[in-house]
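Just one chain is shown here, as structure tokens, and it is the form predicted alone.
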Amino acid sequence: MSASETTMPKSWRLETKPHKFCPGCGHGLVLKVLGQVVDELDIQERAVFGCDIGCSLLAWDFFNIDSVQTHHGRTTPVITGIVRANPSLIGIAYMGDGGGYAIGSQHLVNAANRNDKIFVLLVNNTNYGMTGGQMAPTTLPGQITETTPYGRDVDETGSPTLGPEMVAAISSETAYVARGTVSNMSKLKKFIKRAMENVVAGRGFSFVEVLATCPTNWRTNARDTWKFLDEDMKKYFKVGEFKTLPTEREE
């Protein structure tokens, strides 16, 4: 049944839901402005929203729209499928950096280079949030996490995944790529809004990372979450629009 056939009010957000994530996690803010721009734009009736395994998997309930649950990587996929399908539909493929960029990666890459006409947005907290902690693709250099006690050792490991970078340099001129960062919630709902207006019009692929807190595993208090954040995260990963039309480029 759609939005407008319940008594539920058009948005697209549930305000009295409450989200389920650890405190300070930086999913809730994330999925506030992701709702907020849906609703600006009007979409709730033709936005489908798929969720990976993983922290993300919490907002499986989150809104008040059809949603998918997919197996741990196959987000991408699943909400391919269905625009295919249905052309008419917007779709939303939400999953963290583990599922983006380590199982998920073969499909990340395909559908950034086939252009498909979704919005995939990833939420980096350089761990596996749900599982304890583990090291992900996106550890920071000497990072220390459940499967790295003496921190990530880029020799052994690999440097962190630079995804937006990585789906700028393959995808079409029609797509759309940036980074954003919880520290930075206006940039943020633009990228994401930029984003979504870019599938809505049916232009291209459509990516942005979020910069996210994970306070519960980073084992940090809150002074200490927000400089990992903005100092050290940023440090790595560069913020910013990676791939922009010419008219949405920022001064």
Second form
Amino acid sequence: MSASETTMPKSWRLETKPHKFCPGCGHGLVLKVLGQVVDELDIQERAVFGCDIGCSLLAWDFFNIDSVQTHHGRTTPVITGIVRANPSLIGIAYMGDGGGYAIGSQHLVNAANRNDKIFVLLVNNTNYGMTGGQMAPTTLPGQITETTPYGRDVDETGSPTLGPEMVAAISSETAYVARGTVSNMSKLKKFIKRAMENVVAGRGFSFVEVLATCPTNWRTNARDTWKFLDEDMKKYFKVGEFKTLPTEREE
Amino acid sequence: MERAIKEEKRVFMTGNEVVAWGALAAEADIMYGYPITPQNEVMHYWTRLAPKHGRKFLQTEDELSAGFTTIGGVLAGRRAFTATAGPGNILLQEPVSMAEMMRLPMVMAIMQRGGPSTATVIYSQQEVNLTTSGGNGEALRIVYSTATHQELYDYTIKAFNAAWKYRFPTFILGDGYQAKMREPLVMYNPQDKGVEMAASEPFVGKEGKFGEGREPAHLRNAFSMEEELYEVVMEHIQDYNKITPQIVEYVSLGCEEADLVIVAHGIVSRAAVAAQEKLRREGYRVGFFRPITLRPFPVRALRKVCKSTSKFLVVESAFGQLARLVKEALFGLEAEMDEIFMPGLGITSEKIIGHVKKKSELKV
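Given the form predicted alone above, produce the structure of the same protein in the form predicted in complex with its partner chain.
What follows is the whole complex; the chain from before opens it.
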């Protein structure tokens, strides 16, 4: 393990560590990778980090990066507005699955379709964590949540949203779209770096969904948390790149 | 920034076009918008003018997005605005509540249409409640209700300056009649008139390196503790109360010696002024009071009027939305209220004159 993997990214804000996420939460891992990529691309001072409402709002003071909390589902338009007004800034919209695929889905779809030069980073933990574990668009079939106490019935409530697949289908050829997981950090870092590079280069819309853990609301111990993330979620959510430069694609 | 209007000129145009020109003269950098009648031509003219003057436009997916992208533009330090109406104004209230909390100077033009629901695309004054007090908060915003095309121009410029000076979301409240009709006005460069243009500055993405005169911005609207929120909200309220005397605007005619004062705002005030003048000529002791700022409301001025007369006739193209503001302002004073409420309909001076005369005859 190299020093860079064991130390905190330079762009992290030390005063706010340890962070506010629950023990075992995937957010910290995603934000670690994001911080490393911001460091490597040396964009700390021209990045703008917008965070959604839900657990992602806890990231508002996570970085020494200009950061703004928005409203639930509205991070994509706020970041779009910033970058449209000042294209020299690097816009990062950070959100959960509810923010991106339910209340803010129209913004995700249209920003992708317009090829806005922003990076949308979406954490998929199959539920609404902050509000106590309700069904999200990404909740697995049969999964128990507070609003599906007998398990998600796909006939009643539909199947898990496949976000990257949708975004890949509607975005421009210059978009970057991938799904990573916190169970494979090196691959996740590769995806997030490519997404950021695509935005820094002003090429196109970039979107990464990250499969992440929520032991608090899953009510799982360490072993079952890992099993749910690495086995159950992967049955529905394919990890890999969906849209990238052809020479770079990785399944 | 290059001056959009080189020299003062008299023009004849629709209100929507006036707003686009006013925004241009006010050095607006970018508009974000979504189609809805009757404000569409604000976008139509802006999209034609903007590229010629180095300004920008983004058509969004809805008014939530139009409002939140406008917030993004403001955060980037640009003079950003949007325009909408009716159901679009409802969606706009969500971003406005964020602007209220975070003191973001977003500017919006509202061209009121009939309500509730989809209703008509034509005209009303039914968006007073929403525009003055929409949102989950304390309604800390500035609302200018215009009556003429000249005012649409003047107050569009003023709205940008008030927003950036005081850091509260600011509305220009027009209506479908003003939006669509043509009228003469004089367009000018505000600096030539001695108007001081409030500077805009970025909230994020400032120049410079961290630790060298620049610290990373951390902007939030969510709080963990009740006391934290209380402190922030009370500070905003104190700021708002402090600047209220500087913002409040109204027109008062003949109220000192009147048996009855007609109260109206926006385009209806034109019929009310005409009625007041005619009734005066015919010997009726009638005054006229018009709030230009519906928020903050000219409470002191109206209460002063109430010292010389206690009879008020509120006239509006809504069912008591202005009257509610009037009653609230007059709370505790002896006042007799009469009304002409015509939701979604235009109101003529004849209608008002007839009403006043009929009521006077009944008295006799």
